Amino acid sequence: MDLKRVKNDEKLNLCRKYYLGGFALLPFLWFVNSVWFFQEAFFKPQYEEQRQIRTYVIRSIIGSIIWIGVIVTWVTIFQLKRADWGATADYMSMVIPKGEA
């Protein structure tokens, strides 16, 4: 979609949908929202809806950073402690055996 062709109120509506979608455990939408609307929020000439778009973009950036931090922390802890956790860690991971050739 080319944002140049979209009306300002439709941009705001789309930005709001992506922002709210991130709360449905889809943090990738926050990242997409941040990237897609960053230019629109900070570098375009002023218009009425831009202030709200900027708010959604900033909140999406913050949400993305928090989720990235949580995921990196979890992966690091799991990789370091997997052997210590024994069967519990085995149930949380998926290992497909190669079998015999």
Given for the second form:
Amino acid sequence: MDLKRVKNDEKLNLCRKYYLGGFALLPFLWFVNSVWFFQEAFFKPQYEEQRQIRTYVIRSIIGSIIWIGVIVTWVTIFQLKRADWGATADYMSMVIPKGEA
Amino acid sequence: MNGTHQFGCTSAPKGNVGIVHFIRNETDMNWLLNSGPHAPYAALLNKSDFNRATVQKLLDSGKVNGIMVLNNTDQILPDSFSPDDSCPNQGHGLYAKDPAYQSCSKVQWNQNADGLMMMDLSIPIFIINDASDTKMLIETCYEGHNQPHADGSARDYPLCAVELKDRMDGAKDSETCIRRTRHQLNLEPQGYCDPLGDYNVYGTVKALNNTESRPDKSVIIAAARLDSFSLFDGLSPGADSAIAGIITLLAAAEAIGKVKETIQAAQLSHDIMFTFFNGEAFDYIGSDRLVYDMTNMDFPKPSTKPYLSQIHLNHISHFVEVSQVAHRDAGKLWLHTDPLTKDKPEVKAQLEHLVSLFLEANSSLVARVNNSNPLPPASVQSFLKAILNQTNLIFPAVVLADHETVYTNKYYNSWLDLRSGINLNYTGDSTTWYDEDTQVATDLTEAADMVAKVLFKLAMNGTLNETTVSANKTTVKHLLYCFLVQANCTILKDIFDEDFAKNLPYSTYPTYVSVATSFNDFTNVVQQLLISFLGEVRYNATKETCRDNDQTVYKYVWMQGHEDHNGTRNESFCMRAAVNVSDAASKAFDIHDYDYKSGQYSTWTESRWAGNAMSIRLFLKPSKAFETMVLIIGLVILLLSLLLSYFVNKRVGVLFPHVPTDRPHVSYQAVEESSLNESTQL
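Can you return the structure of this protein in the form predicted in complex with the partner chain rather than the form predicted on its own?
In what comes next, the whole complex appears, and the chain from above leads the way.
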């Protein structure tokens, strides 16, 4: 969808839906929201709904960063400790590398 | 892998690349370790230099990432080589937890061992069998490109390199790889390893069916082991480690088979069960499993049809095991007994009697080992371990071997345990080898003869003279040829049907037990031989009716019979015998939550590998500087061509004067505007 062609109240509605949806453990919605509405929130000439959109975008950005931090930390820990965790790690894995402990 | 460790060779997923360096002597070795500047190297070794000390030195240097071993027939063998432990199977068996005898504290049986098989090498080791490959490696590759100059300075690039690839999929230990193989979340399941195992072969003389009662202590077990191993896939000849014992026991079975009616007719005679245990080299897989099955009333497997009367531990009266018997130690074979059970009042007299029967049968051939020495590694240990604390079950047991203390076999469980190691050297033309008389044949016949006489006397409780029982030397000669020269031989062709006989290989069977998913041809061959020696011909059966109809006491097999001088086989026949196979697979993999570190059952597994995981490639490798230069030139050309096409695009008007350069941009805007207008109208 091209935001240029969407009316301002529609934009706010959309941005709010993505923002709220992110709370359902869907960090990608926040991430998409932050990228998609970034220009709208910070670089477009002012309009009525922009303040609200900006709030949602900032919160989405914060949420995304926290999520990225959490995921990166987990992946790092898992990759480093997978071999040590033995059976527990195997049961968490979909694909286990061949020929590695 | 076993319950706690991984062993052996593997490579990086795409193979290890090293510069070929041929190590012919100490100087070559020192050059590689001290001066060779082009690491990593792939070491090329003569077979006499391949041992743990050399491999360890190469590994420790950190400059070697692969090893190739030349298998030239003209090379001399090393004086000894055994990759097994110096105390084989020490974590299992009767003495594993016995304070007085554990870890071979009395006798280090396999003193020539260097334990190479028990190392986690983690580099590829290949054996080069082909003569032209060998020539290529040495002459074209090494001498042509890599051999250092006379003054010891290294040659310049390009150097001849080899890529050795044998990537293994399993890792860590059996517990891990079995768990991963069984726990699959993936839609395309992938395996990591498989348990080792195959089948034991057994055959009884009296063929009692399940409605007939089998008295306690009425079965004599005569056993040998079927398997050996080596570091190299497909090269496990096991001449003394396994084959000599198998042939001796088969020849004894043939001798007993000829008098089986006498034994069957006698009311109070003992039954004899000839048993060939498989997977014994890997912590007694086969014998441990048979003990388990006997304990759980599962041997032979019950069935709704008539089946062989079951044999449990209480039915065993004696145990005679034929171990390695190709050599002689001080001119004799030796009778080993177990010090933990020998003095129990229940068996003391019987054991003395059993030993005296051997001495009576051939006093110049056998002698008894000092009876405070423990048994060497042997299948009977699995049985004695199970009944050690049940004195009513204990039976007298002897192990016949060609060593009094340490092994006389210098190549125990190795790829060099060849016929040359047991002095099976033929003198005539290779077409006459099959019938050629050799000292080994004489020795094994003598041993088989003695075993058969003892078994017969035991079975008949000494009521009949055993002079009618004698081993056939012709059979021994033939079997030596079939097992140690080539399996495609007359006796094996005669006892199989056309289909199997046609596919008998022109090589020897490897004795490695391998993974439990297939039935080894070698096991099948031993079973068929046992049927032909213990069985009886069913004259009225045709090929179609020669089957195990509604019973499992007997196995029926069709044999195509001997070829006459016209090349036709007119005397095909059906034979049946109370012979069958039983599982030789460890219970460790069946028991839920089995503790892999407990040492109760064998935990050996073999890693799987991908279809393309094994390869060797030779090529010339240029220097790092040259490789970098080629890469940089490539990048420069890429950049130049990008720049070129950019400018061509910019100046496209020069080439195509009529194309307006800015048209696409305009049209795009136009479309966008028109669609915007539409939406505003709506």
